[in-house]
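In the form predicted on its own, a lone chain appears below as structure tokens.
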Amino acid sequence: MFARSAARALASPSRLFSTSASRHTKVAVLGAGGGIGQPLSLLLKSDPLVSSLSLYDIRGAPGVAADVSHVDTASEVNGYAADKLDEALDGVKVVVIPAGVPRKPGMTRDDLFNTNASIVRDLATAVARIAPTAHILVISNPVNSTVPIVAATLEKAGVFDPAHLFGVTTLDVVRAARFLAGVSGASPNDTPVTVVGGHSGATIVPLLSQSPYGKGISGEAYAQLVHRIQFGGDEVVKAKDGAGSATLSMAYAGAKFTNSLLRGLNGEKGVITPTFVKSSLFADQGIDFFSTNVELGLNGVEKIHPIGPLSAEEEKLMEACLPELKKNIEKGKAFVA
């Protein structure tokens, strides 16, 4: 009983889920066995979107394949041991990568780098020689130089399609948005903000300025605020104290940004999301990457909005952004060249 009516739930618009495309679709996660890929895996075998779910991992997969298949929704869900990556790939149209470590008490996202450098572009060189169309949603920190590490791999093989390639930022958007709720005493359906920039520290860029509820923002409680956003990963490493950093929101974010994809290749019209993508917002100043509002559509990347007008404080934010954004571009694209 529990897992229909959760699954209705998750169902509504206004919340994690929306039903209005009719189309179904084959999806991968590549890292099902971890902190982000189990629970990122449950919630999108409640996506009526997703007629079948294909969980890889090095190791656990099948098992958390087999717990999660018994779930009462109409997806058919496999698992492949590390071994069978070629065979997760197989006719699969999206395929979501939260493999890698996680963040411990002390580290940066940059800490994480070598490791998940490494699994991230072997993941994307099969996804090209399996999978050469799917759209690809990095979710494997550190998301500003990952995503150029999948870019670049693409690239090399020929197939890089930059429509069909995202970092997946959302979690900065739900905690923007739950965030300001707290501050302003609002529900947090009501104080959406658009996040610009990257997916890390002073990278990440709340537009409040530009939100009925976080315009009136200001001194003290506006920085506290910013802070909380940037560097609310930092918030809850601390608090899991050695076990981990942020899983269970981050699958999450990580499936509902899946399913405004999902919305927008079965022709939703209107989906817009901020996302990490390529982009020609700031390429003059060497940054051709770019977290905007996004509007997705039958291929992926439809049109990449402009950040609109900024506060002074956002410019200031902006100018902090940028030169770190560009760094971790470039130490991404230098690990594949």
Given for the second form:
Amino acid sequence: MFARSAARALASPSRLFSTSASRHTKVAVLGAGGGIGQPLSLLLKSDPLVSSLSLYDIRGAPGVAADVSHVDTASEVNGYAADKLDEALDGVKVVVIPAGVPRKPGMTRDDLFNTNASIVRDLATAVARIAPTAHILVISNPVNSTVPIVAATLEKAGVFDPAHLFGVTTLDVVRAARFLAGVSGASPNDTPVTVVGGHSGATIVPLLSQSPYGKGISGEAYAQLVHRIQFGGDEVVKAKDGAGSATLSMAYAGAKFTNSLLRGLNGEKGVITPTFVKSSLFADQGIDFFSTNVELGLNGVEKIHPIGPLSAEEEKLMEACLPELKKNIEKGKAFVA
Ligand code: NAD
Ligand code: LMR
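For the form predicted together with nicotinamide-adenine-dinucleotide instead of the form predicted on its own, what are the coordinates?
So here's everything in the complex, that chain up top.
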């Protein structure tokens, strides 16, 4: 069954994709055969800003490509088997990476590190060699560590451009808007929430005080809403009961973020969304990757916005976020060093 949000987006792509810009782009999905990769590839096939899709996986990508390629949109689709990674990356401008294992109940995202760190490092090594100027969107968990791994790998290869690397935290933003809409009775279109920090438990910090619908929520209702935003991923892992983690809502979020980046790359102004990037905001505390509102532009990261005013509760959430985030980032860096 297809997630309602993704199905709505397919029925009416304008809900998910804005098309005001006109230049088109070749996009690769690495891990295209997986639970996220398949619906993400389908949604990207519906994005008018994608001119060509390169689908790669160690298993099943040619089949996914053959299937998706029949959708009646203009883009071309090609599938690449395990030994064809270099061909898959040839000429791509944007690389989206959902390759890697997902959680099972009882696991943290950090428990995925041992398997996913080397997958992401090896894919980043290939991107550095074949498409060194590509924009890289990392979905694979633990994002707080896999993004520093990609950065360090590109740095080693001498091709790291901080404006071209993004940890995809859009699912936290999507969840926050949806859950706040549920609590406030408003439409999710009216309840955007800036979510800062990283992408796991306490490192996910929703700034509800900056939302007209969120700022009045207090007490137990506030605590429950924050907990749901921070641990929404666990809700899905538990409900899927061993069959993996969020795939459909993640595909929606991944396609949404990719479209935002493509709009920025195509010259649209004012495209602003939270994403986990190399950032100097907390560098004085030894934290050099952080998610906050980022303006996307012709070269990727155009401007990193400050986090803005925080409530007393949010100050406390930040206190819990920063040490854990720092540990996750250092673990990623140490893996490559
Ligand atoms: P999945 O197991 O369904 O799919 C993963 C795919 O990656 C598989 O098809 C597998 O063959 C492929 N793969 C493995 N090694 C590869 C390699 N070296 N090169 C190319 N492909 C490779 O898992 P999923 O549910 O799609 O989740 C993928 C990842 O995304 C997990 O790490 C998960 O935790 C993460 N995730 C992140 C977010 C987020 O918000 N950033 C949300 C949901 C899931
Ligand atoms: C999520 O937030 O749904 C993903 O990070 C997957 C997970 O492991 O929870």
